[in-house]
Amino acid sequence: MPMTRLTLLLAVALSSASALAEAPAIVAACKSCHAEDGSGVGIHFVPIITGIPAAHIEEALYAYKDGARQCMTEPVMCETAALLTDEDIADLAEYFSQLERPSLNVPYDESLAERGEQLHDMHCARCHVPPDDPDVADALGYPLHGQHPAYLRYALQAYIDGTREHLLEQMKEKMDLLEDGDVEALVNYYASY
């Protein structure tokens, strides 16, 4: 029997509901900011954590837990991460990595996005690939494509200001090459995904 659009939508909804039903109990600690599906609850500086490879989520959680990444805007993230066990971190990483990243459909400036794509290709593409790239799990950096623009502005500025520690020296070198307006161009490019 061929699948109709309605049948397909129901199948997707049921598989999503099934994945959410299998969420580890520790996900409850993340829901108030990231939502149970990892897409965020509308807080501008909260990133989408859905569809990020498990190793990257683990790295971020350990960075918060160990203090390598500071919680300047929202201290609850560091407070929560400090309480996580190694098993909690592995469970959270595995759970959120298995969920598909939502499409944001946010407005963006096309000319800035074009400039941002050039900047991405020059400085970022080696480590940051889209979340649907077949090599995303092996990439050195998080997938930035389709991330909340406000979060990207916040995070990139934190790297530039030095309030977020560069985990790799190459990241610092690349950030030092950015000029005025480059962050906004990159943000628009990633928003266009």
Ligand code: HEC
The other form holds:
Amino acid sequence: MPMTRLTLLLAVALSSASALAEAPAIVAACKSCHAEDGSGVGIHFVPIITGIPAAHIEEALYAYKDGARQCMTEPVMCETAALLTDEDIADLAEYFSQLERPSLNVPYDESLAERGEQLHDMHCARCHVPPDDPDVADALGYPLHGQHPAYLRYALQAYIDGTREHLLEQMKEKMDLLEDGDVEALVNYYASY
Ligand code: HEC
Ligand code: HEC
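Since the structure above is the form predicted alone, I would like to see how the form predicted in complex with heme C looks, so please show that one next.
After this comes the whole thing, all chains and molecules, with the earlier chain placed first.
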């Protein structure tokens, strides 16, 4: 029996619905560091890649692919990104963006976290909102709350050292205002989330 237009539409709708829940096969290339659920395998400098809107995951993967971000601690991340097709990147971003960010249970320093919150509100809150904020997909920057401290410390230092290009001049202006010790305060604040 030939498929009617309706059954065809339904079949397409169903297959894309199940595709949303299932990991694309290419996740095999990410598992050894990020785990299939994006929460990581316990390597402290590997970022948590859930709770990030799809557009930002794509942006990051292209930044590794084209060299705007260099992989100073783990070259395999950049080597892997270089092999991804546009379709892989779209599928991976779609998949990881649907997974919730797990709560981060790490020790942090309370007084540094308080100072970090002030710095965040003053310089960063306009573009960086928590992963469960209703406006997270429209924010210009990635959610930093609940990200591994070791990764954030490293990423901030990479912008300061220039091994990561700033994709937005406005963020560079804010980073230039930071003084000694501010990175540590911010990292403790994001860890307290
Ligand atoms: C060998 C370990 C390793 C593998 C394999 C790996 N990654 Fe990564 N990933 C890392 C590390 C380490 C970083 C931080 C790199 C840096 O900026 O220097 C990273 C960063 C990222 C980021 C940026 C997150 C952010 O907050 O900016 C994304 C997205 C990402 N990886 C996705 C993937 C995907 C998707 C795959 C599979 C196709 C993958 N990674 C494979 C280790 C790995
Ligand atoms: C005008 C908007 C804007 C402001 C203000 C801003 N950022 Fe960003 N930030 C971005 C964008 C866009 C990206 C991603 C593109 C890139 O790598 O440049 C980003 C990326 C980052 C990353 C990398 C995240 C990851 O997961 O790899 C960190 C860390 C970060 N910002 C910290 C900060 C801090 C701390 C401040 C305040 C001192 C700040 N940003 C202010 C827009 C902003």
